[in-house]
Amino acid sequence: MEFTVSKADLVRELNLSQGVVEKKTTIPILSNVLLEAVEESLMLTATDLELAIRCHAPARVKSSGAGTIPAKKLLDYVRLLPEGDLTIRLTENHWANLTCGRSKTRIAGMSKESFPELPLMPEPIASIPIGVLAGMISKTIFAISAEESRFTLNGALLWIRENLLTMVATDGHRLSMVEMENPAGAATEPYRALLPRKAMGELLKIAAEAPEKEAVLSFAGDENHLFFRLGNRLLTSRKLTGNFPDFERVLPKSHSYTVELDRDELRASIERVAQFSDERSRAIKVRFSDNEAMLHSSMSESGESEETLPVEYGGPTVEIGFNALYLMDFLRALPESKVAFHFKDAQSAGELTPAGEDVSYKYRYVVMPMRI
């Protein structure tokens, strides 16, 4: 096999790939990627057998073929060249030849025999534009499980019904769930599936690299995988397993009292506040009282720390304790300036929500209180 390829075209691909090999493996082929020359175009494909890209470059194909190569040498090695046009040989010992101007350089791959069959895509279900999708990720990834042992909490719910998308999240302290309609038409069959947050990760690498937000990628399901094409780039996910929660029944039905906060002055405030809360707990007071919102933290040891920010509020005084980084990470995502914050009393959830007319889809952040 040998070919040329952009210096250029070529990292971009393999960057895409660096989240999905394998590092630290027993398999050893599982951490490099499989080069396949055909006609004028160049695949390249990296996968953990949970996760899988396949991403195509336009190439120079000489002599058609295909091989591996150890994708984390493969790309520092390449990025430090100059920029141009860079020929890759692939001998029949599997050693893999680099041409770039002056530069030549060897590098030990294996025989793409050992490397894993990829599951082919289905019929699509759904279409839904990159720049949504990417944007209900970055609504919800924060809020998923870290405990390995809580595995059906380690992604999110995605559920695709006709014209509506619905992905929650949830580590058992708090939720996280958006629902949109979807732009880009109506799905061919209700799905849901638990998606991994690696998976996530990637989406969102891939909504970084499209051209444009409208791109509208095509989604599939079957029985173990889930499907995301763009373009030419399609990553494979296994889902995983089990039942995810009943998140319709954690949703609060209502709340006694709202208040509405300047979205950057509250964030602000809590980052300020946090600086003197418990490093384990980052546990802050919230109280609501006459027309103010108070923050208050405070350790024996180094000091205390209160704001208050003005607020239209005429109820009763109510103090609810909260992990200080869950607001935190509401308030990242949170694209709109005005955010209200429901809440009924200290021993119940609060619910933070974006608020204004303009909001378009439904957005909704419950964390359980603490005890401070």
The other form holds:
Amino acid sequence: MEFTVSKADLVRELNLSQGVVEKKTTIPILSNVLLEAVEESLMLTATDLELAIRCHAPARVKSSGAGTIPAKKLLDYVRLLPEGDLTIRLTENHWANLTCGRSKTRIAGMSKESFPELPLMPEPIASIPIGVLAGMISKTIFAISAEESRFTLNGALLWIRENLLTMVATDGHRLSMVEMENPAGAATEPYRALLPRKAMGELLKIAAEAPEKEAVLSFAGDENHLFFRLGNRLLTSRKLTGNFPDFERVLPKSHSYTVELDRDELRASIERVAQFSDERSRAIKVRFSDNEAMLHSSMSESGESEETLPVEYGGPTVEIGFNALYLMDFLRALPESKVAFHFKDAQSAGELTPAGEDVSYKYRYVVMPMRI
Amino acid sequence: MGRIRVLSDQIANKIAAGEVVERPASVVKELLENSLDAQASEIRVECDGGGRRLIRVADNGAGMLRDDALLAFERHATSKLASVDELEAIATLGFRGEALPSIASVSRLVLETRSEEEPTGTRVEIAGGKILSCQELAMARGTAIAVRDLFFNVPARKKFLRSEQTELTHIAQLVTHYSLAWPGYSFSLHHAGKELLSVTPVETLRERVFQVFGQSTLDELIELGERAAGGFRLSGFISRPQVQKSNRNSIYLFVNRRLIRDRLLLHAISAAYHNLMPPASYPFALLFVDCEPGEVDVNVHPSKTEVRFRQGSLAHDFVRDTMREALMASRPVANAPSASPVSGFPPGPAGQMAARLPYSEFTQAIENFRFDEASNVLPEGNAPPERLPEYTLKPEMPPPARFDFGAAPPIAVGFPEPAPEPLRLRVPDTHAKLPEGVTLDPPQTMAQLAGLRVLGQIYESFILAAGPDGLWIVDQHVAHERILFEKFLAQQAAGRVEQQRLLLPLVLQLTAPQEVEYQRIADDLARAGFETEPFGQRTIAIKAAPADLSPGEIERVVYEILEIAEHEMRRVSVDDFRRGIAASLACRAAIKINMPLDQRKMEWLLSELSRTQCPMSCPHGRPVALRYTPRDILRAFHRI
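Let's see the other form, the form predicted together with the partner chain, since the form predicted on its own is already up.
The next block holds the full complex; its first chain is the one shown before.
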């Protein structure tokens, strides 16, 4: 195999594969990227058996063929090369010879025989603009459970209906749900699947690399896998198995009171007050009284802190405990500058939503209170 | 007149009662076994006052003829045995003919029975061994025996009875055991009118396990297919190694469907899990060993909880090996689906993948498996439960292979010269003063903890830190456990536990004894920060939990607390029990080993640790930190 490729193209595509290649060296071949030169292009594949990415770079192929090279070593080296073209030739015994200007390098590779085969992508189920999908991911990914033992919560629920996309994530204490119209349309049959967190992270990267925000991605799923194809990049992920909790039961039907707050003001206040909350539980109190929202936290040995924010509120005084980090997570992800805080009493779930007239989609964040 | 007399039957029965009837549960056991021997298909147990006020066992079995009903209260009267030969191979549960007269001699007993052959039933009333009345009675076929005021005439024994709860737990466990052994029969247990257990007849043991323990337990079990060797047959369920109990209460052992507590078999079970489980933790096991009645002697003790095997070591090895095989075979079904790395993507050539399966602690444990002959000492029956979490470090990669110059022969030029004497270097005097503030033998305290400089973390499990009093290695999990333990105790004492509500209530399924415990300790659970409520059908719903506990750990902690309660209720004070809860919470909430920590977090841990009252050891007694004093270090480098 021998081909010539531009350094910029190769670095860009290799970057995408970095998040996927296996970092731990349990199965050596998974630290490698599979290079396949066919006709006018170079195809790069990386996988950790949970997730796989396949992308392409234009190349002048002198002789076609395939081989694998350690992904990290290759990227670290190629990144240091001057801009320009780079020729890679694979020899019989799996060595890769790299030539670029006056630089000549040999990297030990491995046979492609033991590289896992990727499942084939079936007929697409839906088309989704990458910008819409990325927006939904960044609005939910933070609520995914970090506990590995609860694997059904180690990802988000993706629910595709005709012209409607829903994504939900929860860790048992809070739940984030976003629902958007799908301008690209699609899906004749409703489709539900659990998308692992790592795949969501890689989709965000692909979105950032996408040539334009309106680019439309095709989505497909088979029994065990989910497929996302954008142009000539394909991300394949194992589905998470198990039943996602019945999230609609958790969403409050109604709230007694609602106040509107400025996102940045609220976030800054919480951040300051939380300095004096317990290192682990991060508990702060939020008190709504006559036209005022007060944040308070205290630690018996190190001190206490309090801030007030003006709000329009005429209901009874209600004091609720929350984990400050949970509130901050949402405020960081919220694109709108106004936030609506819905609540009932100290025992009931609180809910945060974007506020303002121009909110054209549904974004609900339910946080369970704490007793402090 | 001679001094030696033959004792009257009444006294003899009372003496026998001392052996057979130890506590209310023994009465239930004898009566249940009678019912089962009488081919009853429906058995109903009622009790009150933990079995002291009332025990009533009613069945729809064969019943007794009127004459037999009276004869049954004579000593050594039984329908189950006719000749000495039969004693060699006992196929019924009972055979001694002692139970009924013994029970009758220490209680007020009412027997109601009717057999198929007679048109009317019989009612016999006995108090303290004396027959008070015998009447005709109209009733359906079967037998009902009501035992009231147990030990009313044996004050000494009565004094030794434990609390109502304890005795009830024993009864609940007993009925649970028998319901497992006889899935085709219907059992129910009521205490003071409240239903504790009720199971309808089912076809298979699997269904009965589901009825009694619920789906979540069933999911954690491996079913042993029926296996046979050397005249023994073994079947039942055992738990995966990750299920760990702190006592042997979850080991249910039956020999020829008779519930036993046999040290030989208990040891075989421990041996099967050897190295798969930390010491002092026990699996869930439901084992049925069947063999020819002649192979086993149940006539060891009147309570019949011990057996002797004719070929003891054969039985031991058979049980151990069968269980071990099943455990190993179950390996591919590890709990997390992500743990099977090859099922999704078709692998490359088979040989390669298999050889390179990811390293896992479990496979390693299997590889390390070696039955330690030295540990063949039979385990202590009532060893205190020690809850030591499993410690397994991630494997360190071996150092990369190096060229070995040492082994190469020296390059000879001309004549080989005699090897010169190795040069003895004079040790130059580089002893310089240690920096200010460093003393060789600092006092044995942990006062300096807060001022330590964190150097880093090793194995992602231990914090290395240095200070004027030496080099420290701190176990991050144990350190955090200690911090949280004291925090929980303080919060509980102040009644200010930080509590996080759950999005969806967590529903837990309890066994009958666990439910009894739950009702006893519900207040303590609430005090510890759990908001729970009964959810019917032996389930409870958890609506809120202590804030430090991540949602995935809640279930385990609650079960663990119930286990502590179950095991310790007989001996610990309320305070000790609360400390037990705090220790359990702290252990589960603490950061684990094999977890990378950043510098700030490590510094925080050390400074918090220094503020605890007892930073030396964790609530389970393990040390928190090791220290190398300047003297240790200097001596090791031969500088002093």
